[in-house]
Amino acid sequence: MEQLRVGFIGTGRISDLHALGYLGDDRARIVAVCDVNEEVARQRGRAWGVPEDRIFTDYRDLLALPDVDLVENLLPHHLHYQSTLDIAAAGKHISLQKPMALTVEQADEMIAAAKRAGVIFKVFENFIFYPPIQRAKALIDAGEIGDPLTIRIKSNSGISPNEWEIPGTAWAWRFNRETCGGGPLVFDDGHHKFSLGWYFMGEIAEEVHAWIGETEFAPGLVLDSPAAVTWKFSNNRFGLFEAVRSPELVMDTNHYAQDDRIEITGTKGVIWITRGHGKMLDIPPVILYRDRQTRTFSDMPVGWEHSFINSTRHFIDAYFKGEPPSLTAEQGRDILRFALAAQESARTGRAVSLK
């Protein structure tokens, strides 16, 4: 069987979820890993069955391997630009963690480099592959709520005794605007939420207005919370994303201490997705109201890891079928442009047009 041979650049906490889709699919195999932290690289490489001589601390050594077809680029945001250019120059296909770059200009250069090299370029997005999200989208596409009019997304972060242990170095760069590109909740995690707006409403918004506050997360670390981002689609449709940290809110999660709720209102019904990272609400993951009746849907996996597995499997399918992945680099660029516009709106106190 032909296999997609994958190399990982960056083997931090999130790489565990990225690896699941490859490890569980006979059509793919992880053949090399790289991380500047040699101990972390060896830990992940051994767990994934990678030979010792294919575990690196310099990604250029990984790119020199002739039998790496695709690179999962999981480096911090400020390193995406140069590393992606180098991956394209090496002739490897690219799966890049979101957000793809710090500026639209960088994104344009990265897209152009991938096109010149003739390689596939995916910006990794998992939320649109989360099973409750996909079920809600199927119901909407079937006309269950009519034409979507508004989308409301609420993201709550708190604390949890079961949450991931995240090294301090991994937190530090996310709270630095020069390395992250914005704040952890609105720019970084917000990419997921803005992707959901695009996914459910069928287009990127044409105008955005944002308010982004500040809350101390830890000594020396300031979180972009509370925040509200509102936007306008064409045809008089609207979206709202609210991000808030509740420092004493204990959450049920095995990953980040965070959860999400989504409400989509249409011309003849309303649909709710009641969870994301965790399980705050002990109710069905998808609820539909229409014609004086409420229907619930629970026949689907709800672990956050399934969104990563489905996203990776989609890419493997697309690779072997010769079809475009989701998100394409161009779609990732559009969402990056939106995320940057939200940052600009918060700084200037004015709405930003994306027309």
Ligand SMILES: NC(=O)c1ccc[n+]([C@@H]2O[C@H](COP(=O)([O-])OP(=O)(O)OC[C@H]3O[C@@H](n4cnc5c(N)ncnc54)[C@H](O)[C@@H]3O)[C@@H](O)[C@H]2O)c1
Contents of the next structure:
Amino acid sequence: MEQLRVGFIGTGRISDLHALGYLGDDRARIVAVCDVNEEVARQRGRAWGVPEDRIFTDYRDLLALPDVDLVENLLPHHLHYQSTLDIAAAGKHISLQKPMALTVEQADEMIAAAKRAGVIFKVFENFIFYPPIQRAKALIDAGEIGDPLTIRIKSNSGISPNEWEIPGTAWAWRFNRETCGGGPLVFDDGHHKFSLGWYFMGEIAEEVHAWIGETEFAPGLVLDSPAAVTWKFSNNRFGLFEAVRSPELVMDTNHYAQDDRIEITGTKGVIWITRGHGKMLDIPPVILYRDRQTRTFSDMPVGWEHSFINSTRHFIDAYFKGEPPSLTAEQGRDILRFALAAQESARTGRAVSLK
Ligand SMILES: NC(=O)c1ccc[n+]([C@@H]2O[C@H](COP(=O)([O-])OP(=O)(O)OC[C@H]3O[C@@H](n4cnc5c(N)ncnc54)[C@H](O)[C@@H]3O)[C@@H](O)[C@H]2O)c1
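Can you switch from the form predicted on its own and show the form predicted in complex with the named molecule instead?
The next block holds the full complex; its first chain is the one shown before.
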């Protein structure tokens, strides 16, 4: 059987969840890994069954291997641009974590380079593959709430006794605008929330307005909280994203100490997705109200890791069928443009048009 042979560049915090979809699918195999931190590269490479001589600290060595078809690029944001150009030049397909770059110009160059090289270029997005999100989308597509009018996305960040361990280095580049491109909540994680707005409403917004506050997260580290981003789609439809960190809000989680809630209002009903990363509310993950009745949906996996597994499975399916992945690099570029426009709006205090 033909297998998709995958190399990982960057085996940091999030790589554990990326590996799951490949390790659990006979159609793919992780054949090489690279991280400048050799200990981290060896630890993950060994755990995933990668031979010792295919564990590297310089990604050019991984790119030189003829039997790597696809590269999972899991580097910090400021390294996405050059590394992606290098992956394309090596003739490998690309799965790149979001946001794809720090500027739209960089994203355009990366897309052009992948086209020239004739390789697939995907921007990795997992939230749209989270099972409660997919169930809500199926209900909306079936007409359960009528035509969607507004989407409200709320992200609570707090603390947790069972949060996974996050290396200090993973915080350091996120809290630096030069390396992250914006703040951790509104630019980094916000990319997912803006992807959800696009996914549910079927289009990128025409105009965005944002207020982004500042809170001390730890000595010397300033978090972009609280924040409110509002945007307008065509046909008088609206989106809202609120991000807030509560320093004493305790929650359970297997990953980050953060949880999300979404409410989508349509012409005849309302749908709620009551969870995301964490496990704050002890209520069904999807709730639908219409025609004087509330229906709840609990028959789906709710672990956040399933969003990654499903996203990877979707990509493997698309690869073997020769279909476009989700997100395509072009879709990733449009969401990046939106995320940067929100940053610009917060800086200037004015709405930014995306028309
Ligand atoms: N989809 C999601 O929900 C989600 C969640 C977390 C992170 N991410 C994204 O994943 C990416 C990585 O985030 P993370 O949290 O794993 O960060 P991290 O800092 O834990 O991991 C990055 C790794 O890259 C390595 N590295 C740095 N420079 C390198 C180089 N030149 N060559 C090889 N390795 C190098 C570091 O040593 C580190 O291990 C980012 O793009 C981030 O936005 C996405």
